[in-house]
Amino acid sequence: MLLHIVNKSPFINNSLESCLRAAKKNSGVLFIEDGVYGALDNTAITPQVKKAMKDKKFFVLASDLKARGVSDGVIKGIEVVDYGGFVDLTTQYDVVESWL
């Protein structure tokens, strides 16, 4: 299984869209840094993320949400994780790929 890490805002480049096209069933997607904007509900990218959630697991880093003042409003079903959870994810998945 593959864990995809997205650290760029989906509103400034297309790394999240590319990630969603490439991610296979049962992959994980972790939003960090400015990538956390992709985890927010009621945005232009929300429908694509919700569709991908049907067969992929999504996570978002709590401290990056907090640092950007957007802790509320995460799409229902996306798991908010702390740094320990981030580390756990990197060990649970066979391969980790970062989308720049």
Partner chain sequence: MSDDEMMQEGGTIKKFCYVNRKAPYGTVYALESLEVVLIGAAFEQDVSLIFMDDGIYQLKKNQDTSDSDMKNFSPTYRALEMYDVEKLYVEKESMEARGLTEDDLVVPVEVKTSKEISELMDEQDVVLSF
Second form
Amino acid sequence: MLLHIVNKSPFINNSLESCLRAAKKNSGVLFIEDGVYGALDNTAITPQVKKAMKDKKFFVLASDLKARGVSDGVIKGIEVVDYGGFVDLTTQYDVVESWL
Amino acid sequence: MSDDEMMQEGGTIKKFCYVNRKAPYGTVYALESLEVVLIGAAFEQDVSLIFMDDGIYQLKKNQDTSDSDMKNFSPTYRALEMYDVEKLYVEKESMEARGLTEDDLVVPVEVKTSKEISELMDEQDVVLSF
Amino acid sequence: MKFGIMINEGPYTHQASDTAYHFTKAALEKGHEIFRVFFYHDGVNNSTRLTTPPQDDRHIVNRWSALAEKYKLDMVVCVAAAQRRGIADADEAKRNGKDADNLAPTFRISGLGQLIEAGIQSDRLVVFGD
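Return the structure block for the form predicted in complex with the partner chain; the form predicted on its own was the one displayed.
Everything in the complex follows now, all chains and molecules, and the chain you saw is the first one.
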């Protein structure tokens, strides 16, 4: 099963959209860098992410949220991980795909 | 390593997948990723190329860089077959969104829906994205 | 577990090299093995010893070198990508008739085959880019 990594803001780039189109049920999606904006609640993208959360697991990198001042806004149910957790995720899933 | 990896001639054969999502010329990613594919071919791995989003424009016919002083590398896609790189997949949704058909592309490809693409990605051992 | 790390962007402009560094460090601290760190595209710019950031900023190049020394990392810079962008070690500089070289310690210049090998030998290949 794949771990998808999204590092682009969904507001200027279609990486998240393409990732969700190609991500299988039960795969993981990790938001890093500017991708963390996709993990936030009350945005125009939130409904799309919440829908995808029904059959995929979502994660977001803590330090990238914190750097951007948005740690408090994460959609409930998205797991916040540190770099150690990021490493663990790459071992728990079989293959890592970065949506550059 | 996954169960379906085979040992052949003393070496491991893995499923390598190159995901191309970027247009040519505007950035160097398409050209330099093609260079990886060509070098990688010598390692005799099980290679697939997926073209989705703007990556499909890499395969557009009639590219002509004569007025832009850049290297037109689109003919190289036609040469991939000689390197035994024969699995070229294009995502249907991306192609249709750009108003393209298979006739617009420089090489024969297999068109797959995003659902089929997701199955294909899930079978891979290594996914290289540029 | 054995990891291969690919870095496709240079320092400072994109966060990719920072993210890759923190990931690599965390993996090593957890006892994982890093088979190789491979620098491609503008990622080769992480290897110039002429980098001089302001005092109050992180030194991305030196930070990689320090990590490489501590854990004996194999850090490979793609030769073709490096030549395009003016990154050379002493041998490369001499071969191409240049009057200077700039490769930082702990990095080495080699071919794209090293990336493919990292994909084959590692349990996971993680790509950082933009």
